[in-house]
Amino acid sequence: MTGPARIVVVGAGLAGLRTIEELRARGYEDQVTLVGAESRLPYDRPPLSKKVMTGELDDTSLRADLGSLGVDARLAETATGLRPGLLSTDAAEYAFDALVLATGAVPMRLPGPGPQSVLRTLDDALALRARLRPGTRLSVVGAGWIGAELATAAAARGCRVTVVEAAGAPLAAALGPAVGTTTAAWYGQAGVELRLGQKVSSIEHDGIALADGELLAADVVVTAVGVRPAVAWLAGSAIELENGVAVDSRLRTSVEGVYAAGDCASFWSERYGRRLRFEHWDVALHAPEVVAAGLLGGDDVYDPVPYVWSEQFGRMLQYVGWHGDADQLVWRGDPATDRKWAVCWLAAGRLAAAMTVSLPRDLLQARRLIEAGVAVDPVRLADPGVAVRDCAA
């Protein structure tokens, strides 16, 4: 299949690898160069805060045979700049006819002179796991997805875990305070101290300095307050930036022949009528399909129903959709008494998003209703005895 003579993919994570796999699957036979900042071959990130942290896994490599894919892999090179037709790294320059930006994201850190760990790479995970021994005083800043998963694993390893969260509820940024509050009791049940509404002033050598003046002593501090798209190196280039690399619904940037996918890409969603950016495995898995099609002359559109999952405190949480415009909250079951339950967000009568706790069938059916864009009956939806698929109005 014809296409650009030289394609460079910068970012050797799942999104970068999947782009190359899709190109080859669609018949592209010309030169592909893969540039990655880490020295490791592509690997999966979701298990880092789950099975790697618990010791069930030591390696999450994707087992990609870059040789059979015909890839010129340039690992341990960090992208530093972009000019028309030329990518610069800290080691070399690469001419290209088309470029794919899949640089992912970098974790945010807090001020202070003390040591703070983050959990983004496999090396981060292995180094942190080695320090989580029985009796270790671990303080986690942030009760989001990663913070909750890390607290789960550390408590199971016998650590004395404290989670500090500035908001009034866990997962407040991801799910909103009303839903996030329902997960707060899980921490105490697992032997984890949860301190809500506590702002951190700085990380010190012996722990965390809170904004109210208290020093929370810790042997290990992990900062889990979110990530930022890894796009600082594009400053001064012609690439438009808006909460990451701004791309259209076909994942094209403001520069012809340059695409972006994964955590670093802020894409236009026709479904939601706005620009969105998600740091989810599902995005890195499927967005490259659209990128590869575009590179080879197709006009595929990327407009997903977002999906993310989390394993915490013996429960499987799955979230699908986007509830930013929701105007109604519908509960299926009672989180205070039921081990399995769900919550749905409605916008103008249509199902916009759903989060399930150990109810995968509800999640799957909710996703189909969101994709269809149909109105739902909130009364039927609130009845756990009625299948979600049967709640279409």
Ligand SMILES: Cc1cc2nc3c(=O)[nH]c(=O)nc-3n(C[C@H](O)[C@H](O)[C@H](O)COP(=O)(O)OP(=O)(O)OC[C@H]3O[C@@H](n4cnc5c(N)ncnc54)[C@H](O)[C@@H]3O)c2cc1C
Given for the second form:
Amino acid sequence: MTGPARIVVVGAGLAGLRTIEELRARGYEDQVTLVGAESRLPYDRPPLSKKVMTGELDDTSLRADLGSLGVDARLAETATGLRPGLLSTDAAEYAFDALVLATGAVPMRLPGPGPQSVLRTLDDALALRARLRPGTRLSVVGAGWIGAELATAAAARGCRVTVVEAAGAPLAAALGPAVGTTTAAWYGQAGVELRLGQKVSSIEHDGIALADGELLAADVVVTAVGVRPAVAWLAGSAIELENGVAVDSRLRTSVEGVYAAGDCASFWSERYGRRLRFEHWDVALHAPEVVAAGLLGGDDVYDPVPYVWSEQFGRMLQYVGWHGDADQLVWRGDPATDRKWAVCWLAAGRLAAAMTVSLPRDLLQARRLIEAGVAVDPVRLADPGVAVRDCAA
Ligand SMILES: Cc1cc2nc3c(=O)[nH]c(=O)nc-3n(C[C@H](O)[C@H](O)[C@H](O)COP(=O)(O)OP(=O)(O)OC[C@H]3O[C@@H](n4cnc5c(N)ncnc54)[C@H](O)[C@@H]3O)c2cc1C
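What would you give as the form predicted together with the ligand, now that the form predicted alone is on the page?
Okay, now the whole complex, with that chain kicking things off.
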């Protein structure tokens, strides 16, 4: 398969690696250079807040054989600038005929002079885990996906965990307050103190300064308030940025021959008629298929029904779809009493999104209805005794 003679991929995470695997799987035989800021070979991040943090896993390597993939890997090298046909790093310059941006995202930090950990890299995870001993007072800022998973693991390690959240409910940004609030009770059941509606003003040497003047003493503070796409180095280049690298539905940037995928890319979704950016493993896994196809002359469209999962407090949460346009919530089961339940978002009568708690079958069936774009009967959907697939109106 022919394509551009020299392809450079920036970012040696899942999206970067998958791009190269897809190129080779499609028969591309020319030169591929992979530039990655971390010194490690590509590895998986979801276990960092789960099995790595509990101590069940040390190595999350994606087991990529870069040698047999024929990759010129430039690890521990950071891209710093882009000019037409030329990528600059802190160590070298690379001429390219096509470029893939897969630089992921970087955690946000809070103001203040005190030490704050973040959880993005395997090194972050190993360093943090070493400090989480029985009795350690851990304060986590942010009750999002990662804050909840970290609290779960740290409590299991015997730490005294407090989670401080500015919103009135956990997961409020991801799921909205009505659904997020159903997870609040899980914290207390796991022995974790959850403090909602508490704004942090700064991280101090001995803990967290709250906006109301209280100092929350802590041995370890982890800031888990979200990430920003890792695109600062592209400022001033010809690449259009809009909440990350702006790409079209084929994952093409504003510069010909330059693509982007994964956490760093906000793509035009034909399905939802708007630009979206997800920080989901599933996106980094599949979007590179479209990038590779495009690089080799294809015209594939990236138009996923988004999917994300989280393992927290002994439960498997799975979310599929996008509820930005939803106007109705339908509960399947009672979150207050049931160990397994689901909630569905409807938009103009159609199933738009679903979150399941330890109900993978409901999730799969919901995904199919969402993909089909069919209207559903909310009364049947509210009955956990009726299979989700039988709820089409
Ligand atoms: C702790 C944790 C738990 C998670 N759990 C889940 C989960 O349960 N479910 C789920 O769906 N998703 C989860 N995610 C999200 C998922 O891991 C990400 O969506 C995925 O890793 C994105 O892959 P990526 O390749 O786009 O970016 P990344 O994995 O961030 O890789 C990007 C790489 O590019 C490098 N880079 C950045 N800038 C430069 C530069 N200028 N030059 C060179 N290299 C650069 C970075 O160092 C990094 O190695 C989790 C993420 C974290 C951090």
